[in-house]
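A lone chain, given as structure tokens: the form predicted alone.
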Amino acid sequence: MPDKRLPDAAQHVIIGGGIVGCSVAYHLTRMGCRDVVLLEQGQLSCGTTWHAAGLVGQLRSHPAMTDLIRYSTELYAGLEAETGLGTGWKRCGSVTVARSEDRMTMLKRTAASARAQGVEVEVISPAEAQEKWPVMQVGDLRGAIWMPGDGKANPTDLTQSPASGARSRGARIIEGVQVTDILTDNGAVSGVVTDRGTIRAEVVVNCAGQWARKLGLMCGVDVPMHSAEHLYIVTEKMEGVHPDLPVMRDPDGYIYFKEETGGLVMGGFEPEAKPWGMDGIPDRFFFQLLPDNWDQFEILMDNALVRVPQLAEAGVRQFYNGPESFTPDNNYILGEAPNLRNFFVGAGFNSMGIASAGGAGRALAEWIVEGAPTSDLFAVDIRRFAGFNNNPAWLHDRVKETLGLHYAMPWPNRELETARPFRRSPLYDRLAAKHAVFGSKMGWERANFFASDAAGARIDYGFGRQNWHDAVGAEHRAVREGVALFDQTSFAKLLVQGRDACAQLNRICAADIDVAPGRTVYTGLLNPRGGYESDLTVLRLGRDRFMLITGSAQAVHDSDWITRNLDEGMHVVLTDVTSAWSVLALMGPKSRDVLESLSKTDFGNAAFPFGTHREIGVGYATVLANRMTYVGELGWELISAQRIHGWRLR
């Protein structure tokens, strides 16, 4: 009989009752914890799991997610031995196919780093890949890799049988509750509203797939992904195709299949997507599908047709366009929200849920029961991100292009060209005129290289020598041997202030931070665990205030990682006034030259020693020259001098 009882409190609830949080409630148990709560407002697996393809491809381009994907094959291999339950895993192999020179060279890199990631992996011939999938066409092919670890899985059976699992360990697990609001006491999550009473509540995890923003949003935490429609045919039975068939990826043509009941699922991952859901995703949209969209569908099926040519005459049995959620980086968000104590998130996952939920729910229960995560995640920490990535314009545009990037070329060092530009520097608009390419980090405009002329002002992706090899070697000659300006505003700035500010910075930095006024010190931020968190550069700007500089992208989680780690009751505020301050670094040996020129301030060894900071004239400007440099030459930080809270800086 279904749980239908509504508890008054519970140590642990998962809202979201997908692959994902039943995972989640799952590894929870198997942890010992009994007392969780997964409330779903429909049915188990009723949102988006129901649709889901279902394949499971072990190779990401981050080990830990790998490494996660390669414990999900092992956990869904041995569920129904453990639950009674089937989940219609079946390891059948994959076979991925290069139309191109390019693509063949990035298979043979994907075989490379599977082997030193301990993936099973072979560099196969056309003729070979045609022996293992003997249904397509293999005339315009270069060559593919098989890998036997692979395989595919019945999505509902496989919700199931975790779910099962859950509940022979003691998890309640209720369905058709609708969570309402969620309740906050002192930074904290305290419980979940629903529409059938209240849970008071000590760890809330969001696993509420598509509606995972939206309950953020009722406690303030931005999780940041936008819905998209995404598509697949399942044809009628096909001459060649049974149930041993392998996985065939094709990501020249943007296509998958896979065999299903002795016909074919074929789906994709178009170039632009089609964003789905801008009002809100309705609350009861369960078991439902979006109206068939065959004009998004043709590119797909055209370069079906090409692979497989006997699917001009096979029926369409079923045409699915379900939406699905993606995230602006195309990797899953999982961890503590930073502004929200003991609340946790598992969602985003990009339309590779199945295949990552096993090891995702694992690793979302061991940060929950061990306070940290016991591995690298930050390639999905929910800490990557920041307020604006959670702007429904924003997304809406990113996620046009983040659903095509799953079979995109993965080019080295390739950039986003969406939701562009963002967040700028002052000279922004000096450096395009000097022919600045730009990526960008965190949303920040930032020169790559500067061309020659306009029409260099590009790069040119392939995987030999870039177009932009002369312009930085350039680059790099005029720092090693004269002297160069970089624009480092983008850089995270972190102002902590208060009478206990030195002495819990101090506790949680590795070096010693309590100088004199005016010292700059390199340090790292440290976990228990004896691993680095994050490192940065702290200017003592007086008794009682600092300055962090730290990377673009770490704002969020540097900030988070601070104000976590601060002993109750302790006088520190931290704020973050990155858009705040402008920062030149000039470096190069003849650095001290160029100051010297334009300032009256003693720019010498002995006045003006490595690790220190003061307010200078430049001109007419006042700023707060850092030595400091990360160049391996002579070099200074200026940073733009500003009033904060009416403090001047000196």
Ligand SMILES: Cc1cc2nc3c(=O)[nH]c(=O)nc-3n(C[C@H](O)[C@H](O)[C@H](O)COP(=O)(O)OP(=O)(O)OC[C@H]3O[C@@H](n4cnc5c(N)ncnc54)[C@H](O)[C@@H]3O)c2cc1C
Contents of the next structure:
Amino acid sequence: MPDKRLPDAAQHVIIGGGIVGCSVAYHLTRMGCRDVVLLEQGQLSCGTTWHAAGLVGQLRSHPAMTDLIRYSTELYAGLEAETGLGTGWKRCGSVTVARSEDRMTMLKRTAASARAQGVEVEVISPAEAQEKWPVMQVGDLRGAIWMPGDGKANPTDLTQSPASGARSRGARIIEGVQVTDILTDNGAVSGVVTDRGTIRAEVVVNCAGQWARKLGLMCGVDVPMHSAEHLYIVTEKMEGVHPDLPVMRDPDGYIYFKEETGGLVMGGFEPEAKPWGMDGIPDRFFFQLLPDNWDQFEILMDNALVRVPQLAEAGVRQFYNGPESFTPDNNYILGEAPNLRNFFVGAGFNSMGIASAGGAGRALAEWIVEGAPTSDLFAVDIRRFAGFNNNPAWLHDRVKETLGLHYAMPWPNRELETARPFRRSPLYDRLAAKHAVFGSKMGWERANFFASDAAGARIDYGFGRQNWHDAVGAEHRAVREGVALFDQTSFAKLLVQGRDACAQLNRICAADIDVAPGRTVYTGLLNPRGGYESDLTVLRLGRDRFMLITGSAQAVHDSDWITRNLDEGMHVVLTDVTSAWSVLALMGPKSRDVLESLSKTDFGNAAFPFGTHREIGVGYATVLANRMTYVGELGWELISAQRIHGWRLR
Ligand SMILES: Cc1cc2nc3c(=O)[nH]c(=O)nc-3n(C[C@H](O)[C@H](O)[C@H](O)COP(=O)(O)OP(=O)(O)OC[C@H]3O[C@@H](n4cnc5c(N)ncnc54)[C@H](O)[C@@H]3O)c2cc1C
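Okay, that's the form predicted alone, but what's the structure of the form predicted in complex with the ligand?
Below: every chain and molecule of the assembly, starting with the one above.
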């Protein structure tokens, strides 16, 4: 009997009955949580999950993500025995082929790192690949890898099975209920409003798939994602195609294949995706598809005909154009919202939700129960994004690139190209005029290297020596033997102020930061497991005033870590002043000489020792100079901060 009654209160409310929400419910109950309610506006799997192709491939660019999928394969293999509901899971293995030498190098590299993680993988020849996948022609191939542990599943059944497991341990799964608002109280989530009443909740988990961004906006939480069309076809029966046929990926042609009822599923990840849902995702987009889009599919079809020529004669049984949500970096979004306690997100699965849901659901359940991630999940941590990432126009342009990243060459040091330039320092144009080649971190444009001329101002990706090798060599030499100026404006700057700031920070930081004003301390932020959450410098500006300078990518994460670890009722205010303050670092053995030629300050060791800071004049500019270094040589950071009232209080 379907559960229809809505409770007034629950410990855990999960929004969304796709594969991810059901996996979270399953794992929460497996960890002993009994008061779990899952709300689904339509029916289980009706959103994106039902039309997934069902490939479960373990190899991902980040080890943590590979590891979670490895767990998924174990889970999917055992669910039927546990719940009695089939999942369609078949450990059919997968073949990934290389058309170019570079791709083969990449496959060998990924194979090596997968092996190190305990994932079974074998490098094979084109002929061996053809033995495993006889339907393809291999004349143009350089080699392949074989992963026996990969598989495929039926996404709808794979959703019902953990849902049933969760139900059997007490979870309530209620379909036909739409969450219309999220309730908050004093910085924490306190419940959900639905079209059938309100439920008070201690923890709310946003697993709403493509709708997750909208649910986030209801309570001020950024869940940066944008939908794009995602396409595959299913053919009529084809000769040589049988249920045990492995999954086959041909990333140089952007395509994948798997068997389905004697025909082939053929889909892919074209280099330029087509965004969808610019006016919002319709509420009742249940078991629906978008119109066929053969124009968008053309590049995939052309490549598929190269690999499987007999496709030209095969009839197409169905065209699937299903929208899916993609994030700015092609990694999904997991974890507790930095600005709303007990509000968790598991969404933005970039067309790997079926493969990832088992592991991601367990990781999120552990995060909820333990209060922190139980392994290094920064690659998918919601705190890697900031508010500016949630701008819809920016997301629209970025998502065109994100989808294609699945099969694009993951070159070392690869930079994303779309929706840039984005955050810029005041010196951006001057650096560009000096042939800077920019990379992007936390949205900031940062000079990766300076080419000697305009023609060289580009990155030639490759696995061998990089085209920037000599340019970076010259920069390195300048820093060791002379002096160099670094634009460090992107570094995150957090101002921590208040009566209790010193005592609280001193507990949160590993080193003693209760030093005299004017001193700078390099320290770590440690977690209870003895792990590093961050490392940063702490400048004591005054008795109750500190500036923390941390990594560009760490602004949201570190702000969250510090504020969540403040004791109740303490008088401490943290403000992210990154965009307001620019920083130039002058480093190298001659940095003192340069500064002395520009300033009347005594920069000698006795007058200006390491780990101290003070206000100085440099020409007409008044800056906060911090004697610090990141390069193993003498150096100062020059921080063009607006003066904070009383910062010279000593
Ligand atoms: C064409 C295509 C092929 C794919 N192939 C693969 C594949 O081979 N392998 C793979 O790993 N992944 C694949 N995917 C991706 C996979 O389908 C998704 O990543 C996955 O289904 C996402 O699951 P989810 O639970 O996050 O979202 P969904 O399945 O969309 O679930 C979210 C649910 O939340 C509900 N909801 C939303 N708002 C509310 C609200 N306010 N109140 C109550 N309920 C709400 C929705 O109705 C929906 O059912 C494919 C995707 C597409 C589009």
